[in-house]
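Have a look below at one chain only, the form predicted on its own, in structure tokens format.
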Amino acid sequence: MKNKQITIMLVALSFLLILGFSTQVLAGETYKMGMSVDITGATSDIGNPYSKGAEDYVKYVNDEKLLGNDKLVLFIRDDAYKTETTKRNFEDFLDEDIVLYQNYSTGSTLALRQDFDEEKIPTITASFHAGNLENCNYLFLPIASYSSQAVGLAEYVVANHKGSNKIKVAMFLHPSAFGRGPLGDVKKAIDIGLPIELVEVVEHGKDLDNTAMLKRFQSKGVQYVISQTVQPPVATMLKGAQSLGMAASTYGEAGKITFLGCHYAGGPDLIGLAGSAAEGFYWTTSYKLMTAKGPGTDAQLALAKRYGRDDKLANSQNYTNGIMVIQVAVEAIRRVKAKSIKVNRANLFEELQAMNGYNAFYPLTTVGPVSFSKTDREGVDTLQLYVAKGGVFHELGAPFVSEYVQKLKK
């Protein structure tokens, strides 16, 4: 009798062990990531849709089981655009044993890039400052840098300028590393033959009146202004130019000023801020806008609807931006899993560096493929030019890669 009881207990114990093992297998692994982002600070108009895009795509990955039975967790913390807060957030995320990190601002990225290398943690940043990549191996830019964008815009100016007069350009920059980043590369492009004259460089303040600056530009014969900043100061400048009758009604109109801008200087929200003054503003990014119909934009609108987002958020390029950085991370995880090796920092880092050539990643949220290597950690090289017409940004021409950017990279 005693032996029979022992046998029953052993069978029951074996069943419980098997059941526990099966439950563990079904539950799968959990992969943790961290994101520090400005939700309440100076650039919350960008950080809010960015964080919502990231949050929604993580929900989608888990709801649709894109990683099988494995689960993705993204810790999102507000840093209010303060570097010291970002640093604390990052340290807290490390305690959670994250496998990949998503940073936000240029200032905090520059301040923490040595920490990324010391911790050997692959990091994707919302800042496209080319200088982020200097003396840092673990950082990845999702799309073309601000420098690539500004040089690409200057190249477009040259290619489409009418008339034989010298092409005079001014740059309107944010007073920070984020704003100043492209200046050096634009000057280098000029040094190797880009035929423009950089007449003036202005780092804007918080002024609500740009009259003196605009009149100065006009007196110096400036015909094009390239902006590398955020939308509010650009909106102020455009409204000032409109009220003074200085804004070009057609591209390169003689005696008037044509305005252009890099990623964070434009987009649908600029039209909301500047109204009709945004008409004719030329803008570049590597992201697809919702006006460019196709499977990628259809999927984004469906995602936003699925998780209860309003139309403004659904159409924001910064919502797209937040989706895309998670897409890249998920694709790296998927590729590591496909090799039946552990999803950890080291293997994700190696997989990101191998994302090129036939292994490039096509996320459909961008106008070109994501391509990284050991020597190139600037993601999508391709740019799309957009122009504001009738209160909407429309594609202008085909996606392009800047000839002078390629020369500068050699």
Contents of the next structure:
Amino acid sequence: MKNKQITIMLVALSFLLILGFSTQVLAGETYKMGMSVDITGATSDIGNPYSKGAEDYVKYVNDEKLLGNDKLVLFIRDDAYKTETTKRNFEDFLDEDIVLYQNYSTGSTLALRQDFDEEKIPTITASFHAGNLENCNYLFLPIASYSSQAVGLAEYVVANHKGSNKIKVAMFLHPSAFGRGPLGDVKKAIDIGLPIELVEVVEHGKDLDNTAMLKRFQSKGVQYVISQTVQPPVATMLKGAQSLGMAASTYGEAGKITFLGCHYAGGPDLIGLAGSAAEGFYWTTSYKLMTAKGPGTDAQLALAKRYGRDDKLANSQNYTNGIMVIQVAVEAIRRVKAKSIKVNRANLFEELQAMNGYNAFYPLTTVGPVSFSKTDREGVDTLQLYVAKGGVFHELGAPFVSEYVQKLKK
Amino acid sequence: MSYFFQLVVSGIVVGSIYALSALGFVLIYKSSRVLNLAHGQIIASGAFITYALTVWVGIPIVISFLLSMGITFFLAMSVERVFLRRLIGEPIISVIMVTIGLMSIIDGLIYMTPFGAGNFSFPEFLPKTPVALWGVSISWTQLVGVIITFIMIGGFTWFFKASTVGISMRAVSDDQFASMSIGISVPKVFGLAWAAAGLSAAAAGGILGNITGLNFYVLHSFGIIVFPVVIVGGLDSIFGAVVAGIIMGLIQQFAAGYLDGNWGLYGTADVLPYIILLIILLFKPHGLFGIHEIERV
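Could you present the same protein in the form predicted together with its partner chain, rather than the form predicted on its own shown above?
Every component of the complex follows; first up is the chain already shown.
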């Protein structure tokens, strides 16, 4: 009788254990990630849509069970563009045992990059400053760096300049590491044969009027201005050039100035700010714009609609940017899972570094594949040139990879 | 020579917009001795109200501009009534701290709207071809901005010099107790000063928004950018704000035009106004036109 009772109890216990275990298996794992982003600071016009893109794609991953029964959690915290707040957010995320981290500003990325290495945490940053990667192994830039973008634009200037005169270029930079980042590489490209003359490098202030600068450019024969900054100062400059009648109406128009810009200097928001003065602005990024119709852009619009976002946000390249960084993270998690190994920082780091060649990732939100390796942590190398016409940025030509950037990387 | 005159014209344009932006500080300080640190936020609010009325409600921009001045007039008056009136007689530092709190509240409220994290621009309603004379160009936006600025500054100058209410406000500024003893309602004067500052801020916001586009950070930063203008001109002088604004505008343009890009110098337009500020304050601690009060004990 006693043996029978013990047997029944053992069976019941086993049943409970199996039930508990299977429930746990059914519930799946939870992977935590952290994102510190500027939602209410100086660049909230960029950070806000970026954070919403990331938030929506995480919801989509969980709703559509893209990771099976596993759940993705993304902690999004506002850092208001302040490095000290970013550091506090990062430390809080570490306490939550995150497996991957998304950082935002150039300043905080530069300040925290040693921490990323010390914590051995793979980090994807919204700052595409090439200098971020120096002395830091765990950092990944989702797309081509500002340096690659600026050199790519300079190359475009050379390839499309009409006339035999010396090509005179000025750079209009944000007064920070973010702005100055590409200057060194543009100079290196000139040193190895890029035939342009860099006449002036201007770090802008909070100018209300750029008349003096634009007149100076004109007197020095500057025909092209490449901007590496955020949209508001570019908008003020473009409005100034329009009012002075100095903006080129066609590419490279003699005696006038053609304006070009890197990722954060342009995009639909620039048209939002500058209105008709943005017409004829040339802009490069590795992201696909909503005007470039395709499966990626359709999916982005559907995602925005599904989670109740308005048209302005749905069409923002910063919303795309936010989606894309989560796409990369999810792909890395999916690949680690496929190998039946634990999804942790070390395995995600290895998987991100193996994302190249046949294993490159095609997120459809970019104009080329995302490829990282142990020696190259700049994601999408391909750039697309866009031009503002009729209040919209249109694709100009096919996506390209900068020749001089490849030379500089060798 | 046309380069020189172009810089002069641009300097006057920029300077007069600085003066209009600084006017709100002066109006409040002149009557209540309070420095309103939330002034930049009120400038931004004025610009956003104009945009919302024009684009979302569909009212013509000129009427929206006037309406937004009216709305900020009453909003600023309400702010004074709700937050600041109960601080009459309290130490000035307490009132200034309240304006810092106000700054955070307005920031928070604006971040709850699309304007907090979006870029917008007013519909273009002025000709795009600039006005050009003797090789000097000025855009219609800038020209209209300067005209509005001088109308407003002229109006306020007349108001303080000739109208009964304006004289009452100056009296309160001079001596609150003496003003009360002759029947002036000090709380009403304070409310009116805030309202007038709100009105001028909306005008500044509308003009700035037309020049830079509508970006919250850029617009509210103007509250701080114009601070040297207010200090150089004298915190309680409208005329001082105009003169200092134009001086600053000219210094910036000449620095950018003649110093930047030469002798390895850049960014002098940002630094020079502060150097001038320090030099002026060294010799005139109350600003160029600020009142130096002598107290006899």
